[in-house]
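Take a look at this single chain, the form predicted alone, given in structure tokens.
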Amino acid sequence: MKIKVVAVGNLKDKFNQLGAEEYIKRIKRFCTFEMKEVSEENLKKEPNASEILDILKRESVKLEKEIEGALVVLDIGGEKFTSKNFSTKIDNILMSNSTITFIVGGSYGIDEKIKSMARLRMSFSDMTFPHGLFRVMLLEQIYRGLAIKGNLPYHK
């Protein structure tokens, strides 16, 4: 079984990258897996909304690249779950694909082109939190998530 996390753009400070580093440590104890950063787009300060589709698609592109497997996006309009129930799903997906691809878009979203291909569209929160930052916390649920289908104590 493959985990992939792609995400547009990377990590800038330390503190995300150390967070990220150990959990990506703890989530290859359960299976293979990999994290790939494509670039973002070169933004202006306050791009129109024809500018930002733009940008969307030539995003979508790279991001397309890299599917392998069931698609999960990471998008504020997609569906909540509890950690046990993200554990649940993560399982049910993998009984079927050996391998999941998540996407965590860039500064304006992800294209609609991406949306639509996703097996699942999925949101932590309707709040909106630093890329860096989310990235680290999508890394601890998708650990989370099989130290509870592996019955490890870590998740209480």
The other form holds:
2 protein chains.
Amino acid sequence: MKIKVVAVGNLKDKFNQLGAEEYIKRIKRFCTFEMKEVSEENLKKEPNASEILDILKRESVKLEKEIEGALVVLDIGGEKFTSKNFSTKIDNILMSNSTITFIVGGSYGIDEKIKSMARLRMSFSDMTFPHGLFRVMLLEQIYRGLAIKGNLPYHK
Amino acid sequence: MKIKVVAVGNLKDKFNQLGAEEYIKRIKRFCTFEMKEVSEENLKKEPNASEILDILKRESVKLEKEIEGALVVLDIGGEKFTSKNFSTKIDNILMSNSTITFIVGGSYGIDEKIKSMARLRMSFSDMTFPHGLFRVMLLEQIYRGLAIKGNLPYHK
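Having displayed the form predicted alone, please output the structure of the form predicted in complex with another copy of the chain.
Okay, now the whole complex, with that chain kicking things off.
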């Protein structure tokens, strides 16, 4: 049983680095875990619509290579879950797949091709969060999901 | 124009302390800001339902004293907003009130009395987050809301 998180871009803020480290350490008590960063492609400050499509396409080539097992894409337009239902969902996916790969996009989102490959597209919130902070939120929910599944007391 | 955030309990994790500090520093570029913590009342590890009501009641006495201006309560059952609509909402409230107080509850939520006093009950997600991390998420969205309102470029 393995969980892999693939994200576009790196963590610039110290607090997000520390938060991610903490939850990764906790996730590793339950399963094999791999965190993989692919580089961002946005070279210009304000790309236009066609440049954005090009950025997403180039990022998608790198992302696609990292997919192992069942793919879950984090997408603001995706399905919403409570933490408990998210835990059940992960558990169900891991019954028929040895690995889940979660993909978190970059500043401009995720290419449609990657989205179409996903077993599940999920959203945490209608709100937009910085991707560094969002990565910590995702890792916390994965840890929470595993803790719920393992009947571990985990304080809010 | 003042924004006040009142939370039950303190930040135990370093990464949440650093994250909160960072967004508070940024919020202060836009307005007067006050962060206030009131102490948690949960003395037992697993309180029963009536003990929880008692905890919430005792916390509510301390919370009520801290309310200034219009009250916004963070509540998992509350109304959901996009970041842009949240920005507009804050802006509208600040047109008729010099201060907004946001209240974030403790491990067991918030007393119904405090909820009933709120101008707005809002939810960020169907998911449950640890209250330390949630505090960082709230501060980030307040900063984001002020940046949107001020037409500041703020990267995702």
